[in-house]
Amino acid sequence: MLVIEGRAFRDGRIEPAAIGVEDGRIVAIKKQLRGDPVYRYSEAVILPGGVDVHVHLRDPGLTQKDDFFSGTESAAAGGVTTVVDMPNTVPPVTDGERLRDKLRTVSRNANVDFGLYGGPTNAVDVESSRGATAFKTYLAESTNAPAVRDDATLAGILLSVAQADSFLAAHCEDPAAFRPGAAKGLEDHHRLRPIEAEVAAVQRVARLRGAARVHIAHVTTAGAARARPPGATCEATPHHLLLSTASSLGARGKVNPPLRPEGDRDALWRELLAGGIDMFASDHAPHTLEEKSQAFDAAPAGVPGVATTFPVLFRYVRRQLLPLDRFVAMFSGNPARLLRANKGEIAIGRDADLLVVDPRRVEKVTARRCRYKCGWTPFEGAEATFPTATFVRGALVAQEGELVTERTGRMITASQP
């Protein structure tokens, strides 16, 4: 039995536990336990790894601003032990003979668990692709992905996904509410692909959704929280929360929906420390740096994050301005169950994806330390704790940034409901 010992969180406390694994599930948690090997962190504090929805490893197709091992490596070094990939790649994942061939190609080069996102363009996609993790749609054009345009087709793929018993992601802006002229800086982007865009497409999902579970992707202000259907979920990412138009970051802060100004994004904070946010999602969606130095509407949108969310968020449960139970909650436990995936707690019975972290430790962010193929980060030299440690299935896979266990990754199922 292999055995990792520190300070546990466990039941919402943070207590001495040796946590014993065979198998890769945890078997038991006690203050002593024999085994080999022994993985000692003394003061150390173990929690659930983290589980992240939304990731965009560009694989494949577009293996130039990241793919699979890249990716999931910069996962590993960020303390997230699950990503789900979404479909808008080359080709797109539209149905079951793209998803199978995008199966063969990823599965290789995995470091840390996956699943697959579908993106169908009808109902009959679903019913074709019915072993994605989940599916996606975007009711805007965004890069590589054609926008599902009329109530008809959204309502039939919301249909076919209930009878999946699987969820539908959406990319929520309203093209009709988009105004005219091309965007010169972060401000203009916010001003052409405006609030009410994205308010008014979570009001299309919840007036369409029937009995699909609905999960409502990068939100970036209260009020789009606030629309979603009852009983759906939504997420919001590190740059939504830490960025704004007041940005010096030109084009490289260019992503979909857009950075807002201060005060949405303070009132997005409060919407979150208020329990209006289920998750945390980072959206990773590298471009190269010559990709970026484009002028600014040329220039695609998105940017790197599966490597930061935890080590630049939990600087705010180091300053005991967020609960550490919310944010492992939002990091690992929501999305997880979200997944019906046997993951997000740290309990007897559940994978054992682990990461450990010194929260005395503080370090800049760099490009570097979070192993992005692209060569950048929108946080470069923001304060953050990096994990020391990452386990996927009691596999030591990162330690200190750097992959000590290759292509350990699997593809997730869902657990019963």
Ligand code: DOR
Second form
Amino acid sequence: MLVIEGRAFRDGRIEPAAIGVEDGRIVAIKKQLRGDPVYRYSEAVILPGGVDVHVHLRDPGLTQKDDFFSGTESAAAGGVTTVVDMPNTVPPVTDGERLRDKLRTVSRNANVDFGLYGGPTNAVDVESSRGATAFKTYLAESTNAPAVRDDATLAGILLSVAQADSFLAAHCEDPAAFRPGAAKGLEDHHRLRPIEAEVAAVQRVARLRGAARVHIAHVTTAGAARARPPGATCEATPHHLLLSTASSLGARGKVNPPLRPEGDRDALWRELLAGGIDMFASDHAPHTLEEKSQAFDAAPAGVPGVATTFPVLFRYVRRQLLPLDRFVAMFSGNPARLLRANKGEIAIGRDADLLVVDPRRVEKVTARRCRYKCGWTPFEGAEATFPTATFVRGALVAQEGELVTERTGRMITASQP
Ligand code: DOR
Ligand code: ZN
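Since the one above is the form predicted alone, can you give the form predicted together with this ligand too?
Every chain and every other molecule in the complex is listed next, the one we just looked at coming first.
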């Protein structure tokens, strides 16, 4: 039995514990355990590894930006032990055949566990993609992503998703509410793809969803979170929580949906603290510096983020602005539940996906520490607390950001009721 010792977070408390692991699962949690090997982290805190339901790892087809190996290396460096990859790779993962092709391409290159979204354009696509972890639909065009514009098609997709007992993650922006023009900066980008467009698209999903489980991706405003239908979940990204149109990032800060003004960013935090946001997700969407150096209007939208969710948000826990149990629920427990994956908490029977952190340590974010293939991060220089170690099903995958075990990641299957 492998044993990991430290101060573990479980049942809402931090307590000294020895966590015993066999065949990748937690089999014992005691004050002391004998085992081999034993990893001793005496004063450090052990938390469930992160589950990020929204990443774009760019594999296949766009591997100049990122790839499955480097993207999952970045995940491990940031304490994320499961990622779910979006379908807007090249070619887009519209049907079952493309899903299986993608799985063949990426499956041996994963450093953390992973799921794959299908990106159906109609109900038949959903039926052919039964192996997908879940499904993703864009209500407006975005980078390499066709939009599902008519209601009948969207309703058909939702019905098939319900029949597959899966869920639909929705990118909610309504192109009918976009304004014409060319954006020169972050303020413009926000004005041209306004908040009303986001709220209108959430309302459209609410109207059409039928019996389907629905997850609203990257809400940027309290209004979008509140417009979701009863029982639907939603996520917020670190960039929408920490950056605004006031940032000096220029085209590097261009993302869809856009960064919002400070007032809306504040309101998003208030909504989160009031319990209205279910989970964090990075929407890790790297582009090369060359692509991001074009004029604002020509530059692609998206920012890298899979490695920084934990480091930049844990600061709010350290400062006691965000309770630890709420942070863990949003980083691990709630997204694991959405996926019905056997992950997201330190408990007997769960996968031993763990991160170890010294809460007193404060560093600065660098693209190097994040192991980003794209070579940049919108959080460069920000105060951060990186995990010291990351375990996936008991394997020590990363230590101080360095990969220790390679290619140990597997595709997840739903197993949590
Ligand atoms: O900013 C974005 N980037 N929004 C999306 O919807 C897609 C993503 C990407 O893949 O680059
Ligand atoms: Zn995305």
